[in-house]
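Next up: just one chain, as structure tokens, the form predicted alone.
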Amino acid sequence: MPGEFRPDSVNNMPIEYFLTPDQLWSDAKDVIKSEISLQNFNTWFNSSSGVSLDDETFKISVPNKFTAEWLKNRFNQAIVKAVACCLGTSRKIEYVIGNSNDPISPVGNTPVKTTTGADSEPAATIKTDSVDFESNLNLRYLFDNFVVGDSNQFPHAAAKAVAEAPMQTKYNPLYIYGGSGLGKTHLVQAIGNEATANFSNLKVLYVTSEKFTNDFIDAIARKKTLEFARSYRSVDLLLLDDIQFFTGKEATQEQFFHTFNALYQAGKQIVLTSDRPPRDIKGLEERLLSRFQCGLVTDIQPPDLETRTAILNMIVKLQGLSIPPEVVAYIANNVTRNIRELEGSIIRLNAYGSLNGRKIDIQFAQEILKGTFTAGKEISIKSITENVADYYRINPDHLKSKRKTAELVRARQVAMYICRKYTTNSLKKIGEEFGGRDHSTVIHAISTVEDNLDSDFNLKSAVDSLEAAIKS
């Protein structure tokens, strides 16, 4: 039984000497039964038993295929942990599948073998052992904190689906879009993390487009191309972040249409993010747009003032810091749109106050931040319009208007763009203050100035004046 004081060896016999196979998993089982509910234990682990053990590998009987893809998906490294325990060193896990004629397939990426004995029919084997894999993942983004608010609710559902069963939802892909620092890189990783975790043979890899494009490069330098193609179209949950940036690459977007067609094929699941949906996104091949909309598409808006104040709190609480309420209440009033400038605010005061010797109370949360943020000044889509009418010399009624002179298109593409950047209002509340404009019109405003405000001398000036004025 656990606890039970077993000698590592006798007489140098190692400990397996001392137990039958099923005298372990008996033991195993027991370890198992205080870690998960009684009725998943009833379910998937009564009607199993050890049958084998070796130096390298412990064989478990199951009654059949699911059983043994739901014990080595979900319930894998509990098993191996608690074979470990009783035994005192680790082994390899493999689910035997016996008295069946039935052809097993493999599991995920897993090899199946088939053994016969000399009183037995076929049995098959699912190994757990599996080639390392670098996934790229940080442990650090995970669903637990990831604070979930009206501005993410959906795309957090729809991740957390993915991740409970990939390849298995109609999100595929799932493109999740939104602005810098609202949260996408946190949430594809969550999903890779959260994936890993509940199927332990799942083939994960996270990527940006950047380190895509790398790679692409230094195979086609390396003479290495099928190598690469043959790496991103083994993996079975792809998550590519920032896909914008494949724009002009057109070598790149061609190798990345492929791999995409040859995971989608094949059932595996692919993740992408992006700052803005796809059809906004200039210099992609319309091949590759076409492919990206035809799973879910979602986006992530800026947070709310609820929202920002429990994403602090959490920041707070994961860096073991003692920040005053009303300190987090100034933050999360003047920084409106991002949350690691949230963060940022967070480590810049406790750097301060570290270095300093100081307690961080309003007064000092105030000394330090307020270069950082306008404090106290609510910037509002009245204001806004306000200035941008003051700016072009126009009525501000007139921006909410049906007319379309190209002096009122430039100016209400601006005004839109300042909203969208410095409010946190969702587009369509964006699109009804300007003369009940749908989302849609507003997405192209935005682009629209985004894409020019590099090569645009007049409009550049224009955005810098204003982005000036209202936050003076």
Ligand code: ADP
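Numbering follows the first chain given and starts at 1. Remember, predicted model here, so these are calculated numbers, not experimental data. For clarity, a rigid core is taken as the largest C-alpha set superposing within 1.5 Å between two forms. First, how it differs from the form predicted together with ligand ADP.
Relative to the superposed core, T385 shifts its CA atom by 2 Å or more between these two forms. For R291, the Cα coordinates differ by under 2 angstroms between these two forms after the core has been superposed. Comparing the forms between these two forms on their rigid core, the Cα displacement of Q77 reaches 2 Å or more.
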The other form holds:
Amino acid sequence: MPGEFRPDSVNNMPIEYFLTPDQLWSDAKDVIKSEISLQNFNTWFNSSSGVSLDDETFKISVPNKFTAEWLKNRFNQAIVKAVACCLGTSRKIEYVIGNSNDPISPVGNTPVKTTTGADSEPAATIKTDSVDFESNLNLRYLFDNFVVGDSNQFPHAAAKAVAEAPMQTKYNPLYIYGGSGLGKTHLVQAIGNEATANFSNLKVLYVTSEKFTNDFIDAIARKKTLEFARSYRSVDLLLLDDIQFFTGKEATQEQFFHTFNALYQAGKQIVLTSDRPPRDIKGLEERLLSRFQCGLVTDIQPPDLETRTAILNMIVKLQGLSIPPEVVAYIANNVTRNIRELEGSIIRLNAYGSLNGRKIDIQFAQEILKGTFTAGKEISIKSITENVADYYRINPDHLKSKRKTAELVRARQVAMYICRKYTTNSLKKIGEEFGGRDHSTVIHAISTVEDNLDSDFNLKSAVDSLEAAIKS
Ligand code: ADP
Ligand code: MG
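Please give the corresponding structure for the form predicted together with ligand ADP, as opposed to the form predicted alone shown earlier.
Below is the whole assembly, all chains and molecules, this chain first.
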């Protein structure tokens, strides 16, 4: 028993015989204190004490079950390490709920406040400073700075519902998809931030599917797959971003499937995002697909003019920029498909303005941004078809048909040439769009145009004006 030692055999005694459990805990806490934030330390360790120590186990008394779970889930590794360091040998740690006059309640009531004392502050601390767990949340992404419009109303409402009652909504999993730069990451991060603020004991993890994959590969290499699985499966709210990157990665999908099932069956909440609906993720296993469809699948559309204007106005206000409404309108009218570019345009304009000491008015905005708007304009087979049909004054359906008048053949060749030059579509796809032709016909069309551009004045002027039209 600790403390029961005879002075003559002191030198042979292991160190634990000299320490009362509470002294040991006090030393171990000093080690832990140097490794984590003071706030975390005060929140989770202050009211604990060492209660017993034997050859196998060191028991720590904590004021409530909640604290026990926190210590176990987030700090166990650090505690084991610190105890081993003070003792010179390791012990299994057990947490017992004891009577304490100084109970630790969820983070909001911690003995030590953050410098601002703001209610939302503790959420930020949990994520950044815990020893073995990072939630990867970024406080920049909040519901408060997410502008809601027709294009994102539904996913926003579902996201909000999940943040308010994770694990209790019908939306499990919640699957949000949409094009790049439309706010998917912002929404899922906002769920994480709000859920953490609402439920300080909730274990939230945001991860991109790329990171999930890398962690998994890393775990295989280090023979730590069990640990990998355990750490992911201990999460209450899993936010998995951009799952299209799972495409073709069978082992990762398999691992994700097991993680997904384990969490789902334990009633945990899962939120997924992708740039496309579940059925369009190539190589996604049927069983995962059907799991995704059990919850709620919802999409974010490109924002309408009103939403784009509101987003720009919000940026202007939040960043205290001085940008007149007509410039905001100019940007909102020209950047239509990507909110990231919308933000980028206004920030770039502001930066150029301050660098050059120029007042930001509509002339300056046009000067700076016009080129980038043109470059970013989406050019599709459809828009090319329309422009070519218009130029040659023919019916666009004829261009897409198998008909072969000399005029149609020429127009079709020009259309194919421009499609190849300005879009990322494959030769096969271009052939299919223009009358179901095969890729060798497309290659022939393209080289015919290229070969004749220098010598055929009519062809050259057609191509020049069509290129100008599709870019403007
Ligand atoms: P995605 O993940 O869909 O590619 P992001 O979530 O990264 O897009 O959004 C791109 C940028 O646009 C981010 O800076 C984000 O904060 C901003 N953003 C997107 N949607 C909105 C919105 N509705 N209101 C305000 N900002 C938005
Ligand atoms: Mg994203």
